[in-house]
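Presented below, as structure tokens, is a lone chain in the form predicted on its own.
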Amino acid sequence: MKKNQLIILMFLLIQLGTLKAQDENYNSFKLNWGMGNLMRQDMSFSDMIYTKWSPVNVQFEYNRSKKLEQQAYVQFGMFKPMIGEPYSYNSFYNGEEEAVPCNFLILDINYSLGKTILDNGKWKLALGGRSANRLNSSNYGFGPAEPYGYYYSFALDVWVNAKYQLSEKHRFVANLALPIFSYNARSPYLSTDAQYLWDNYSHNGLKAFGNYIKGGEIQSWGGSQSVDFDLSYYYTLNEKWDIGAKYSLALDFNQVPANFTQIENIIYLSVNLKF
């Protein structure tokens, strides 16, 4: 008898823990900075595969922790790999000149919506969705030749969002995410048809953004794969500020019109504002 009484008290303070946590709100907002590597392969334009190291990786985060779990950030990169030493070429308006690097823009904009489904002091872990939306554009340049390049994919995710406090200073946070369906759109094979040159016929580019997207196409994880994961660590300056450093991982696989392969890892420094 003593026993259960025993475990039924345990169980009541186990509960009392976690509705106390569930009603410890807080908002905060980060900003990451970090050197990051991209590698990418894709075969509507080349089989070479580009890859280098970056500074230029920024992320604007902000999270909200209330009945629900929220997370919306901005991330922007630019990396500029080349294949091969730069080389003269004899331009037919310039003369003679150098090959550049290529130019590849990277701009992600997600929003992720979950609920808690286990709190119990230590461990916080929250399922749900995430709107993920991914802007790549690119400059390849093969001398003369500086084709522009376009990847934008519009994904609905699986989102689950991981919380483990070591400490009362130390504590790690973890999110991944997979896509359920998710519409895309790509450049042409060899990135240019008779529908790439009808998209640019007003030479507006926002009308022209907004051609590529409807030539676009619903994929699911049979045409299009992607994982995103990253996992941060957070030391507690005071009840207003936290440092930390995160790792993200970004693979991205997608079928049409030709094999696309990217693989992004970024190491970011954090700061984080409570409020």
The other form holds:
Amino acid sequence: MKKNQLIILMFLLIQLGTLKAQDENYNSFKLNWGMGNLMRQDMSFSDMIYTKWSPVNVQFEYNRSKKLEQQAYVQFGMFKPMIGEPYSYNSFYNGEEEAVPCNFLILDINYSLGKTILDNGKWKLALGGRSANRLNSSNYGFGPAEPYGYYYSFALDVWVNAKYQLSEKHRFVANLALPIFSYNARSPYLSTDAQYLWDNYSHNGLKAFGNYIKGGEIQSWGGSQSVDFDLSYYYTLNEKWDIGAKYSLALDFNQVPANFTQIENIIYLSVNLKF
Amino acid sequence: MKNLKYFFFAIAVLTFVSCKKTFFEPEPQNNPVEMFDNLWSTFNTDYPNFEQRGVNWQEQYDIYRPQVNNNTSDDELLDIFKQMLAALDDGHVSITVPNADQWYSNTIINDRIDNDLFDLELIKTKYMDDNYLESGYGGNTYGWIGNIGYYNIAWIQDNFLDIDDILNYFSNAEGLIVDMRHNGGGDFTWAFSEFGRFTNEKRFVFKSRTVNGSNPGDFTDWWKWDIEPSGTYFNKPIVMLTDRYTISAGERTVMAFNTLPNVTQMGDTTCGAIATVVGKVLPNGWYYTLVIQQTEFSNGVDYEGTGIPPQIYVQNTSEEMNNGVDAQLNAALEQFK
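What I would like now is the form predicted together with its partner chain, since the data block earlier showed the form predicted on its own; can you produce it?
First the chain shown before, then all remaining chains and molecules of the complex.
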């Protein structure tokens, strides 16, 4: 229960910061679409490294910037890696079947709040915190067995936001986030156990989702490590619109209950509306 | 700008070139020796039922590992895998390769031994006179044989959500035959969560523990599974039929029925592949399945390997089946006279 209270307190503090920032008046809304590469090795499921490029990477981002920097974004990615190629086989129980790829879904919902600590016209640097919420939802394609995997992470990060105005029309923005601690819920060792079956006993997806989260634990750098970095370039078209590109790198390592390693590289094309 | 170039270069080097070796654990390579070692090692650490199956896994390694080298062909390697895993005779252990029948370690399933001794079509036509109902996408088939209700459960999934309707349908029956023969399993929690009308009190069915580490004896705590009353109690006599193809979640459901005082299990012993199964993949895209759990029925017996024996053995024969006679079903009907 104490874990849950701590998480609620964390979110309340961030929301207070949001209210305080309402008097700022510079906003932008970005739509990013990109090509991404995912590499994942989750030893709870397989010792193979699953790798796949995917064009299904979309990010909606809202920024509010003046004395306080705020950034909220929702990111969705889908990857369908497979060891080998799809093929048919005959099952005694189901007749002809198809061995299909895995399906990895990644949803990030993040909110960052920072205070500007340097602003000299060219450089603007903000330091603050980020509520980083990542939901990894996976179906592993193992032919006749297709286990479901989850890895839900709710983290409080240190967040650094840097902006560099190269010229009137060109600028760069970078973000770096490192977790202070995170509340993580993962599939059990070897992907299933009695607790997992009990979590699904109601056969209600929402209840199962809640049960998975209840089974999580607070971890710090001893058991879970992650780094999120992105670098964007923007070209100013006019007062309202920018276009640009963004490189995003997400490293995610976890050791409980088994080693999990995930590296995500995405290159986005961006459209930025300022208002 | 010059510094930014170096920065981009550093990121590229870090993420695209070196990250695989730096960050990931070594993965097995696509060659016969590494694939053999990977499969054998996975069973060695994750499969908890060698004792129940009477198999010395190290001996299997000593027999088959020398037969594998880097010149071993795919067909030869597959044959070695099959020979090694056949010793387990486990209905949950299988190998899947492209464009072929899935291979099962259990001889009865793999060789379809006595597969013709159960025929639902015969029961539909000869015993229920083509007057029957189906639900759950074919998971449930039920109808009347005289004053006795007949209910075939083909698998254990959300077809159990219809159990209330089916028991209402048989509210005037003198008794019920639950036919679990050839039940292909599924997810036993569907059966347990919907089992309430069959019992008038909470009953302990079985306990299970799952491998949770790579050292011998690394298990979760035992987890107890119960059934609990819910809805109008169905208190009629029940005869449950089983055969050698009743497997997995089907067997756990048999366990649940066997805790009831009004149930008689007839037919043949179940498959004896009860514990939870998981899938794995080899570097060449072949799949295999293995068991990661131990189970123990409420009477303290682990039926993994042996199967759950009926209280009354009755065997069908091919000759009788060809003549339209299901001797096991006939014997079940006799129980109500």
